[in-house]
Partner chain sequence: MMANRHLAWGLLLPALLWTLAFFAAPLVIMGMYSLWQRVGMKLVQTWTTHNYQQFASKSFLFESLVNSLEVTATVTIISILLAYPLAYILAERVPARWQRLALVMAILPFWTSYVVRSYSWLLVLSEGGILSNFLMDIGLIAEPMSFANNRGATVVGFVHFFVMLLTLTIYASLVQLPPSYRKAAADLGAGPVRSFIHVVLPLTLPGVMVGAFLTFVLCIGDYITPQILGGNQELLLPQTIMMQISRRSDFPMASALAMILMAVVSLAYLACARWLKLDRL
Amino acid sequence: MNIRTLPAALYVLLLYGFIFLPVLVLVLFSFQESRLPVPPFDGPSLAWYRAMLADDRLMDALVNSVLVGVVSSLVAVTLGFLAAYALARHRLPLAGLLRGLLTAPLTISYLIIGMGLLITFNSLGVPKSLWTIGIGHVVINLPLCFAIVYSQMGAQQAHAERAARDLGAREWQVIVLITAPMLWPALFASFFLSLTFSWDEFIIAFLVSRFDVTLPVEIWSMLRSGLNPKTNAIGSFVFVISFLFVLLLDLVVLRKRAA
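Please supply the coordinates for the chain just given, on its own, in the form predicted on its own.
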């Protein structure tokens, strides 16, 4: 390292330190043995991870988060793919306006979306449940899935689809056997990004849930009574899962680029 690259190296070091230092502190004090997550550190100990796994409410919230994340992500990817296929392969009236409406939720605050969903569900008499959380997560993730898939629908897929039709394939066969397999990296990326956002989402889940809650809402209720190493443990667990999702997504994208 020479003197010219030193400022850039210091900048990168400060940037990553600013981003990851709070996470490192969270993970470190999740191994604290005492009940107070404050210095001095008196670990390491797995006692709070065992307490986390023994907490029925936390485990129920974890299962709820997984169910809501997987189901809502599958629905968002399916609807986003079908919308992208329709707008990319068919001439529809006001196609530009339809694309704008589909991507508009990306620019709207989750708080506004959550309040709108809450008012809508109350007006229709829909009770708060995991289903309403899932609907909310589909609303925020569908535009992302549409944008990713639509951006990857190029001429190569169109030529293959045209050839399949010339050979007698029906439209549903073209979609299932040609288009979807050729777009699997985009579909895979859309699914795991949606799953990551659903896994971490709090505002909508808090507004449209009642008794059955997701993990972020349960963590928030725990934090109302103050910090303790168990909240650090569950926070570290959420961070690790989110990191693994993003890592898997990066591996898929890098593999596609390399190919």
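Residue numbers count along the first chain shown, from 1. Computed from a predicted structure; not experimentally measured. Whichever C-alpha set is largest while still superposing within 1.5 Å between the two forms counts as the rigid core. Compared with the form predicted together with the partner chain:
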The other form holds:
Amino acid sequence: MNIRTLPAALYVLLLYGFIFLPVLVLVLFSFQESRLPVPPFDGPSLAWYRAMLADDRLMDALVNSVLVGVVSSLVAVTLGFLAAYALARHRLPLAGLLRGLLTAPLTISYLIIGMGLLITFNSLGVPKSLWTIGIGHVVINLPLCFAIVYSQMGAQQAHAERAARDLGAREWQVIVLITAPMLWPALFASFFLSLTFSWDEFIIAFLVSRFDVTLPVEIWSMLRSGLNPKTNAIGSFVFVISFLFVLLLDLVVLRKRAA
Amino acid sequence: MMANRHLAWGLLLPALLWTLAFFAAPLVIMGMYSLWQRVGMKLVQTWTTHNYQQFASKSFLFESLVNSLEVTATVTIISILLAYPLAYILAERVPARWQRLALVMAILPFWTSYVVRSYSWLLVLSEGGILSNFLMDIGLIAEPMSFANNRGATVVGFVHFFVMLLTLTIYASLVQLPPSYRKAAADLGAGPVRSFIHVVLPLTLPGVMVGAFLTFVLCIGDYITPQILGGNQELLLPQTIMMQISRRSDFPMASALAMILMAVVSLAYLACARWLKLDRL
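Take the protein just shown as the form predicted on its own and give its structure as the form predicted together with the partner chain.
Shown next: the complete complex, the earlier chain at its head.
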């Protein structure tokens, strides 16, 4: 290391320190023994992880989050894939406009999407539930799934599809047996990206839920009691889960493409 | 192919209907609500610009927009200034095989939950927290003190997130830059500084602008970070919107404020549109 690279190294070190500081503090004090997650550290103790697992509301919210995430992501991927197939393989009038409409939700704040849904559900008398959260999560993830799958629809699949049609396959057989398997990495990536976004989404879930809530909303209501090592524990737990999602996505999709 | 056109519409229809029913229609309904008015506890459905007039005349409503714009501008500028050197060092000085790992490390905290991320900063900044403790240890302050519950804390929480985002977009445009451009600049007699200002910086501007636009949009629409870290001295626009909903149940006013937020984001989009070729990503 010479005199020229030293400032650069220091800068990187400082910025990584800034980026990691809150996460390290979060995880460290989840192992705190006493009631406050501030120095001095008096752990390590697993007491707050036990408290987390014993918290029924928290565990219910965890299950709700997984349910909403999986179902809404499946819906988003399916609708996104079918729409991408329709727009990539057929010449439809106003195709540009339709693509624009399908991706438009990407440009609007979640807060506004959530408010629109809240007002609509209220005026129609639709009760707030996990279903309404799921509907909102499909709205935000559908454009993403559509865009990812659409970008991966190439000539390669089109040739295989034509061959299948020439050999007598019906359209649904082409979609299910040829296109979907060939686009598998894109579908997988869309699904896991949707799952990650749904898993972490707060404001829509907060606005259109009532008694059954998802994990971020439950964590939010825990924050009202101030600093608490149990919040650290669930926060660290969520971090590990999200990290595993990303690792899985990386291993399955990106490595495969590189190979 | 003609017979298949019906089929194509059929495949497109579910996604289209979903977007129309749960995205487009709610926005239209919200627009209508913003032109209605709540009087007492009742909704009066006659067209009026009452809510927008209130916004212009009531200082706490208008000020929340000004606060939001100030915070968002501060966050965007600080994040760019911090992220550019980091992206540059990662792209230019770090050996290629370590770059991927370095980037993954840089965005690792991104995967903490959104709500938890702000809470983590509360752990650092609150009275008796890590920062206060550290400053007492090195003797800079005598008493535990709180660095949270003010605009600075909100900015720190935001910058933390957007430095990661901007590093990614700037890094992406830096690695696309062919090394031959800089060699050509050097051959033509430009020093490292001139070559950076006249060649590297202009060519990486799209990456900066995409990141800056995303920062602007995500930052100005965020409720969590200011609500957890900002304290109650001043409100940002999303907080004012949520207050209209949760405390006052004034949906018309909340809708009008949301329309204003949407208008601000659209203006920002138009201002950066020439750099934002989102379909190229």
